[in-house]
Structures are given as C-alpha cells and as structure tokens.
Amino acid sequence: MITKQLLEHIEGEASVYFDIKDDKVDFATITFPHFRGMESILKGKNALDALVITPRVCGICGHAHLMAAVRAIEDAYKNAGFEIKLTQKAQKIREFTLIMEMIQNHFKWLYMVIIPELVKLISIKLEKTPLKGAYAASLSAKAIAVFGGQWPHSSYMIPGGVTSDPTFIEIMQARSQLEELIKFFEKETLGISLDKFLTLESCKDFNGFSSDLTNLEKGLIETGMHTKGFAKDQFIVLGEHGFTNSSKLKGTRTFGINSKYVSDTDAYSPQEITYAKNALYKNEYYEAGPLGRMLSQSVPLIKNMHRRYKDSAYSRVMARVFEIGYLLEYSKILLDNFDIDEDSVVTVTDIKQISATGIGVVEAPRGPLLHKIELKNGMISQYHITTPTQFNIGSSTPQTPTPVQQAMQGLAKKDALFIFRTFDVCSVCTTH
C-alpha cells in the first residue's frame, strides 16, 4: 500500500509516498512540488546581481549563499588571472556571521521542530517551548546585524571583502549579543556551562544534571531512536572554514575530498512531478550536515556516540546540538582576534574584465552548499547550486537509496517521520 504523507515542521513543502507492507516503511520516496527558477533568473545579469538575488533562495542561510556566491565570483577572478586577497579581518568577519546564522538554525531547529515532533512520541516529561527557539534566533540575528545589516538576505558581502567597517563598540555589541545567547544556551538548553559541556567525552555524562538537553537524551533513548535512522555511515564536509576539516569520512575515518566530483542527477518520483535533483560524490551518496563535521574534527564525545550508536538518528539530533556549543565557542575567538585597523576590502579589477568560470563552496546549517559561475565579460552565461539538502534528501530508486531513504526504512511511519525531520530538511533551498 502506497500513501502520501505532507511534510510540515519543515522549511518549505514536501511530500513523502510511504510503500507499507506489514505496517513497516518497504521504501520511500521524496516530492518538492514548488520550483522557482532562481538560476534561470540569474542568466543574462551582472555577476554582482548574485550578491542580491542568491541570499533570497532560502530565509533560513541567505547568509551561506552570499558567502557561496562571492566565494564563486572571487574564485572565477583567480581563474582569470586576478587572484583577491582577503584581509584576515574580511574573513573573521564573514565567518562570524555565517556561523551566526548556522547557530540561528540550529535553536530553531531544536526548539520548534523536533522537541516538538519527539513529544508525540514518548511518556517522559518534555515541555514545547517554541518561544525559546525564536528567542536565541533573535539573539543571532542580532549579531549578524551589526556587521551585516539586515537579516535575512543581506548583501554586505562584495569581492574583495565586505562593506562594513566595525569599531570597537560595534565589537563590544557582537560581544555582547554573543555572551547572551550564550547564557541562554547554559541555562535553558545545557543545565551546566558550556565550558564543561565541550568537555564531555561520553553520553553517559548527560546522565548528572536536568535540562531540556538531558530531557531531550532520554526522549531519544525512549523512542529508541539511538537504534534507528541509520543511514550510510558516511559523510562528507566541503566547505574551507576555520570551523571545518574538510574531508570524506567512512564512519570515523577520514579522506580527502575534492568538491569537482560533486555531481546531481534526476530524482526518482513514480507518483508526482518534483522539481529537485540528487547531490552524489563521486557517483554515491554521503550524508552531509553537523554529524559528519564533528566527526571529521574528531570530538571526544561526537566519536564516543558514534561508538555507541552510530549515525543513528539519536547521533544525528545530539551532534546537531553540540554543535552550537562548538561553534558559539570558536565565535568567541573569532571576536577577540578582530583586528579593525586591518582593510575590510580590497580593491579588485572592474568585473567586465572577467571571463571565467569560478566556484564557492561553504558549509551551511546543513552541510555543504555549492555555488558554480560562468562569466562572460561579467555577466553570467550560466549559474548552478547544488544544496545539503540535495545530498541528504535525494529520492533515488530501491537500489541505490540515499540517506534519507535508507534511515527510514524498516520503520513504523511514525518514527520514520520523525527522522525524516533529524536531517533538517529544506525544500525552499532544494528547489531553487
């Protein structure tokens, strides 16, 4: 029996076609109904319309395809001969930001979709509290404003650098909205600080203190979801950051990577027309997200979960949250090693001297995100993004299932409908 599950808690639309037999998930296969065209759009444009137009491809990390976007035209200006040196202050900067905004997703994530969607399905005590989720993306917005402007789809972002040029109180309010969503995370979500939080190394350490973390474990640990939602037990990480160590991993070892082997290919949907494409490395399929980063930055804790449990669906949502302790810590650093005498931008060769093809790569909220250019005289002759989403959530045949097919397989539609949210899907971005 073949039903059609719609998809909310989401960002955007989806369905999922549920093949049943004996009450248990046989196979499944993903829809994105809506398509936009934001290529298609971009054909024919200055290459600097990118800046504007690429952030409003998704209202969740506008913010990661700008960045992905001037990485593209900067790289498509070394490969015609006019390589861009950023000032360390540009890239502390960009960087900041970026991690911001994975930060916002990442509360938004926890607090409003699956806290919310766990709770119908244990007997424990765990309280939905949306408001707290819109509360630390508030606090994040709020750092990214004061170098970026508004959020979402700014545009701060130009080749060369970037168009604000902080003082010191405006670095003393980034600090400032920093160390309060900080606190926020130690009392609300952690129960402990987030220094001894980035020092456990076993989740059996989740066990001494009560907090919406610990409630969330042994939510997880009821559903028996650290035995469920395995995937392919290998990811990739794309994206050059200070944050990041970009690799291909099997399991917990790691290789090297190379993003010219990204490839996408038609989805496979028998029952309805989608408008998505699968992402693929080297003709297979990776999961791609904080997992994967995590265990590629070989995290104490991370490794000893996955030691456990593997990429289960319980590894999946506690690496997701531990990343916003790592990330609001190296913010921290970020933050105090700004040097503001520094250049925030360089001056670069007028764009209609630029002929070439370029690429930027950065790693979003869910994993990498890639931008590919074409220019001709400056303008763009031919734009492609390839999505994490495009990599985690594919739809592919039986044989070959990616990782969303494969984690949901063998599973009561319940259960296989709370970890088809674990990925953090994103149908706006997947059907740009």
Contents of the next structure:
Amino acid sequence: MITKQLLEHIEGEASVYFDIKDDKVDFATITFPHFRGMESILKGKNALDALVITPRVCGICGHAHLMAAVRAIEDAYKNAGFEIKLTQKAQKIREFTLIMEMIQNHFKWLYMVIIPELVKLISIKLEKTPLKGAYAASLSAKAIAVFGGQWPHSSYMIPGGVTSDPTFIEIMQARSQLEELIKFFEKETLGISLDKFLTLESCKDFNGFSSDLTNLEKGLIETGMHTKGFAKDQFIVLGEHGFTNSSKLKGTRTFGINSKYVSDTDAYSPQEITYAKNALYKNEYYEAGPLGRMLSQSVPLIKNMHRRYKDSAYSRVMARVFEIGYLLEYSKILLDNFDIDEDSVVTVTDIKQISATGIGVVEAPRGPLLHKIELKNGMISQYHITTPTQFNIGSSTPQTPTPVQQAMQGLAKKDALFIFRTFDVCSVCTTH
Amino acid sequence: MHSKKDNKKKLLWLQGVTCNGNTHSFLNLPYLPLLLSKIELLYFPTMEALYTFEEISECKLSCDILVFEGAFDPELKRNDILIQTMLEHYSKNAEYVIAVGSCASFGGIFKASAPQRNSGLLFNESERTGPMLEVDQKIINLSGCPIHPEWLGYTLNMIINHQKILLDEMHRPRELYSNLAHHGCTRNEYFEWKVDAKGFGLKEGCLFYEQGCRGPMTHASCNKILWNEVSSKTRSGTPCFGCTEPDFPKQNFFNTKTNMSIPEDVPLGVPKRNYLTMAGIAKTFHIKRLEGKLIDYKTTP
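Provide the structure of the form predicted together with its partner chain, given the form predicted alone shown above.
And the full complex, kicking off with our chain again.
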C-alpha cells in the first residue's frame, strides 16, 4: 500500500509517497505541490530586472540566484562579442557574499532541521537549539549586508561588478562579523579551534572531544547512518569558484564537466500533480552539494570518511558541517587579499545592444544552480532555471531512481525520512 | 499543549504563495530569542513549534496573532486544505492578522504569476478588494520584499505590550512607514544639489536621477532602521526598488523613467512644477566637493 507523508521544515513542503513492503521502503516518489511561475514572470522584461526578480525565487539562497542571473547576463554579453572582465575586487566581494549565504544555510539546516530530526531517533543526549542556527545565520547575513546592503533579497551584483564601493571600515566590519562567526562555530559547534578542526584526518579524531559536532556524529553512528542512505556515489560540481573544482566524480575519481550537458525532465509523480522537474547530467542522475564539493577538493577528512562510509547519510551530513569550516577559512583569505584601489564595476555596453543567449552557473548551498537566459535587444525572451534540489530530490521511476529515491530504498520509514532531509531540500527553489 | 499560567500570546505563522524570504528575514532579528520567550509559537515554517502542520491544518486550534506570509491564492492548498479555509478559521478568534511582506500585503511579486487570482489579504495592489475584508480591522500590513526583521519585531512587541499601533491608510504602522526610504540615505546631499551618480559601484552621487531609485517615493524606514543592523540598498549603491509600495514590482528597476529628461515621478508630496524650478536652481550650483570621489585611495598619499 502506498502511504503519503507530508514533509515540513524543508524550505517549503513536499509529500513523499512510500510504498512499504515488509516494513521497509520498497520505493518512494516525491511531490512538490506548489508553483510560482518565476520563469514566465521574467519573460518580456529588461534583462537587468532578472537581478531583482530572481533573488525572490528563494528566501534562503536568493543571493545564489542573483549571482547565477548576473553570470548568465555576463555570458550573454560575451556571446554577443562584448566580453566583460571583472576586477579581482568585484569577484572577491561576490564570492565572499555567496559563501556567507552558504554558511547561513548550513547553520540553519544543522540546528533547525538535522539535530531536531536526529533527536527523535536517538537515545544519547543531543540538545535541540534551533536558535543557535538563527544566531549564526544572522552573523553571516550581516557580513553579506556590509557589501550587499541587505539579506535576504539583495540585488547588488550588476553586469560588470557590484554596486557597492566598500571602504576599509566596511571590510573591517565584515572581518569582525567573520571573526564572531568563527568564534561561535568553535565554541558552540566544534568544541575545538577551527584550525584544529580543519586538520582532522579521520572520523576517529572525533573521539577526542565533546561538542554539538561530536554528539551529532555519535547520533549518526547510533542510528547506523554510516551504513544507510547510500545514493549514486557519483557527484557533480558545476559552479566555478575559488573554493571549488568544477568536476564530475565517480566515487573519488574526478572527470571534466560541462554545464551544456545538463538537461531536465518531468518528475514522476503518479499520485499527485507535482511542479518539479528532475535535473540530469548526460542523462544520468548525480548527487550535488557539499559532499561532492569536498571530495572534489580532496579534503583529507572527507576522503577518509568516504573510504570508510562511502556516500552514506553520515558522510553527507558531516561533509556539510565540514564545509562550514572550510568556507570560513576561505573567507578569511578573501577578505585579507582585497585591493581596495580597484574599481567595483567596469563599464559595459548598454544591455539594449545584447541579443544572445547566456548561462550562469554557481554553486549554491545545496549544489549547482543554473540560469539560462535568452536576450533580444536586452529584453528577456526565455529564462530557464535549474536548481540543486532538482538534481538530488528528483522523482523518477523504479528503473531509474534519483539520488534521494535510491538513498531511501530498503530502509525503515523513519530512517528514510531523516535521510530525505540530509540532502537539505529546497522546495521553493525546485518549484520556481 | 498550551501553558495557561503565563498567558502568552499564541502565534501561528501560515504561508501562501511565497519564497520563504520573510521567514528567513525574521530569523535575523537581533533579539529573536527574547521575543520568542514572550510568545507561544504554535507553528513556524522553518523550525519545530508546538504543533505540526498536519495538526494546524485540521483547523481545531486557535491563535491570538496570525502571521501570513506570501500572496493569497484562493486555489492554494497546503496539506490538501485550502489556505483560505485555514485563514478564515484562524482569523476568527485572532486579535491581529499580520500580513508579512509585500505579497501578503498587496500581492507583490507572486501576484505576477497569477494576476487574476492572487492578491494580498486586504489589498489587491492598492485596491481594497482582498479576501479578508470582513476582518479588516485586525489586519496589519508589513509590506516589504522581504519584510525588515525589526518591523515585525516592533509590531509583535507592541501587541505583547498591549500598545496601540497607529496605522496608515494601507494598514501599515505609521511608526515604520511614515518615513521614506530616502530618510537617512547617505546620498541625500547629492539629492539636494541634483548631482547624479555617474554609474554604479560608487559611494558618490544620487541614484534617483538615472539609476531608478524610488527612495523619495517609498514609505519605508530602511535607512533609519538599517538592514541586518549594518546597511541598506542605497548605502550599498543599489537603488531602492520601492518594494514596500502596492505597485511593486514595477519594471526597468535600474532606470529612472523620464519625460524629456525630467523624472516622471518626483518626490512624494512635492508639486512637479515647483520641484523642477527648485531642481533647476540647485543644478546651477557647482559644489566642488560633490564633483569628485570622496576618498580616492589611488591618488591620496
């Protein structure tokens, strides 16, 4: 018999239809029931309006949408013969604010979703402290606002650079938010210094101290999450940034990748209308997000974790927490190497001159986000968005399961529900 | 279960057609833990509260403060229950219905996806034709895309402290919306002397003349109560897009609409002819200090 389960607290809602046989999930399909029509809203508008409208796709990763939109427009400039060369300063500011958005997302996911859900399954003591997540996220948001004016829904990236012109005092403000965030992460999450955390090489190293992180790790082991939740063991990283290597991974082996091979297909949802589409790379399903990103960077701890526990729910969760530390460290480097003399924006040709297509790809918190734009005399004739959750939480047939469908298969329903959340689902992005 | 002894206000947060932006903005409130300690959270979209959504959607409970985020769509269902049914049920006994964000207030960005159907709770853009006319006296509109966290913090604290909230004709608290986004803008001197920003990426110049800034026409305290405690759109060189007004979203956000190089919209409450005369005089001044960069790191020794 197929039973419906409503999932909340996942950036919107989803329904999972479980087919249970012998108390185990035989198969599950996923429905995203809400739709907003962002792509049609954009049609017929000035290309620059995408910089205001697309951040409104999502309240938690709108900044990633802004960056994908500006990159798509800049790519259209390039394809029309007007290549734009950003200054290092503009690039670094954009990267810094993107990273801060990723970090706020990961903190909220950890403290508002993963820990409360894990607590339901375990016997060891793990305190639910959702407001820790909100506090850390608010520090990240402040750091974004220093450059971007506000968060959520900033629109401060424009073709050629950024609208802000930070002075030293603003860089110091951002640096001070970052220091505060690192202190919080060390004291409240890790229980050890960030430097030490980043040098950990094995899962055994978690035994030496006690903190939210180690309690989380114990909980994952207690629930057997290191032996459950295996997906495809193949990953994609598409966004080009200083903190990633865009690549396709099969296990830990890396291969080249090109975003032109991304396609989408209608989701399979026999019980209810869904507005989701599945995203594929060369017609195959891949997992997207922090685990793939950290493997692509050959982070020793994550490689070791993968050797022991493969792409289990354990590895997926721990990689996302590790990525917070990794990105905090990278943010310091960005802010410390900032040439304030450079221009914030370079002059670009009037958008009305641009008739071309463009693609903008970024790594959003949950994985690759792609915006494709088609411009005629600077006006949008087509706009197409592919989001990370479409890669991870697709809903396909039993013959070709998506990463999440595969990860839930053969498990008790309560485990499957937790594993669903380990992918950090964004329903609002999916049904843009 | 509800604790009766402390008599805290019960708050329920429902969502219509939304991006979750207001939820996430609210989570940035600096005194969030203190505020949440003063209320009883029945349901909240991103974190556990007293009840699950399944329990809430049965419409058997009641709340004192109903917060609604997102545009109203009469056909929208959550957990197979029409959101309209939930709104009708929970607004019946609520003391206040707070529409958070421009979608819930006026239709906002998600009115555009279904213009004939979607609206705000009380207003459809600026027309008073929303679905909740029957309880209009309870409705507080906190427009903005998204809502500024401290605007909701203020409203909830006023309610908790039993203080009367003065509203404007669009049901927005006067304390928050009698200001214009222009107030407190660091570019005001450039506005006074009609000095345009030469482009983006600059601290200098006013964004009203060329870059589409709606600051002088927009009721919002973004430059008085700073975003995330540190900044605002105009401070970071981005024009104000007028996101608190019923006509948001307009088009061509980064361009000022002009007729014969005169801005089509002039600052709120100023007769156009007088404004143009005054602007013409101001433009004749050449204030050297406003002509170059404020700080030139390249040339200053």
